[in-house]
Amino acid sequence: MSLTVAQIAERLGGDLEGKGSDVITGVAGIREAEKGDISFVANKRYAVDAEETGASAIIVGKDWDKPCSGDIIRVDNPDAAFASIAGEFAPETIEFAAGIHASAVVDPSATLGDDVYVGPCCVIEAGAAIGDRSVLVAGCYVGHRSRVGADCKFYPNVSIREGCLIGDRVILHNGAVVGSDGFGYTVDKEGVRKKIPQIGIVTIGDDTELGANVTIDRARFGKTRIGRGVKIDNQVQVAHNVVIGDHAVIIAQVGIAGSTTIGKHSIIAGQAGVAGHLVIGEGAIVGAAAGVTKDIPPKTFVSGFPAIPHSKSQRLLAHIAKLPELKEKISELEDRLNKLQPEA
């Protein structure tokens, strides 16, 4: 693929600052980029990147009003724009011809859809349904009487245990879990544990995304539901009887206890943990990090342990970070107070 820069500003909508003739072959990074490829800066954080970079043609907000080395398109959105031109230039997509491999054990009562790939080493047990033209790559598991809808894509070693219910196109990565038993026991007066039985199971939305290792645990009872168009990070572990509104988003490393819910077009960002039985309200915004003890109301950003509004937070880290010179003033206000007292 090769485009000039002119026939990408045409195709983005956008105005053009430069000749535009300048051939493009590839996308990059802006601190990456050399003659040929095209960037993209959304925030005046890289301005420096922007005047330096090699990149032959920059992508940019209708504001920017820094110096750009290449060619400027300016847009409404640059990274949805840049995003959208990637696509132009992506290695072509690895297709799956319809068929089961050879290696591949399927349950005689298991029922397959229309243009359906079955890779190595995939299992589909009795009762299970896969919907029309969905892909197993390699090594997955569809358990006893679960759905898996149309046009959906499961990477090497997948795992959907029993019952669950997945929807349309959806994307699951490699070594994703959905169903495996809630983390439930009873303690005696010895302090031994017995397991709770989890009879419930995992639903899936439509156009859900889950990254790699992301695990979602079957319900006590009843479900644990994920809702249409969320996309989960890597490595998020979310709890029996949790229910994740439509379009949230969950970043890397996320732990969010049973029975707790997040609203719709929530965003919970990396490596937060989130207690049990809670609510977060709908469009909230829980930072890097943060410790949600409490509920959270909609639209409302928190941050830092336990989670507060997020402005409040950033204030308390200010006040913390003066402690050592706040320490040194009261040992030398402590020192001259007592040259003033009087000696016995």
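And the form predicted together with another copy of the chain, for comparison with the form predicted alone?
Single chain only below; no partners, no other molecules.
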């Protein structure tokens, strides 16, 4: 793939500044780019890099006012523009031609749609169903009676326990686990725990994506429900009977305890934890590493531990940072008081 800078500007509907004649053969980050690469900057943090980059051309926003090495293409949304052009320079996509690999183990009672790919060492148990054009790359497991929709992609070592329902166009990354038992026990007087059967399932809506080594527990009864268009990053833990609303975003290493509801379009940032039996309102944002212990109203941004409205949490952090000064101020007042009124 090769295009001139001018050709790229035209495709993007962007404004070209520079001669535009260089031939672009690849995309790269602003710091790593070399001649022949196109890059982008969307953040003033990278102003120095934009000036020093080896890139032949840089995609920037309409209001970018910093010097750039090489040609410039101005667009409304440099991030999106870059994404669209990066796709054109991508390495050849891996195609998995439809078929069942000889080493795959597919129960005769399982149902496979048209043009399905079941890769090496995959296992599909009795009564399971895989929709049209879905791809199971390798070493994937689909348990008894689970149903996977059309156009799904499961990377190696994904495993889905029995009875779960997966929508269309769902992407599951390596090592993701769907439907493991919820964590539930009764305790006797000697403190010995007895397992509570986890007889529910997990449902996952269309267009949802789960990152590598994510774990989603099946419901104690009923459903753990992941909505449509939900994006879950690597190593997130979702406990039994959680409900995650459509288009929510859960960033890496978040943990969500049992029976909590995460509202539609909400965002839970990395390493945050949400306690059980809570309701996080629609469009709420939970800051990174926050610990949510109470219901969160819709469209609220919370952070800290315990999580409180972000502006308040920031104010408390500022107060904490000034504790040494506060202490000194108090000593000073005490000194002054002592002078006025020496202690008995």
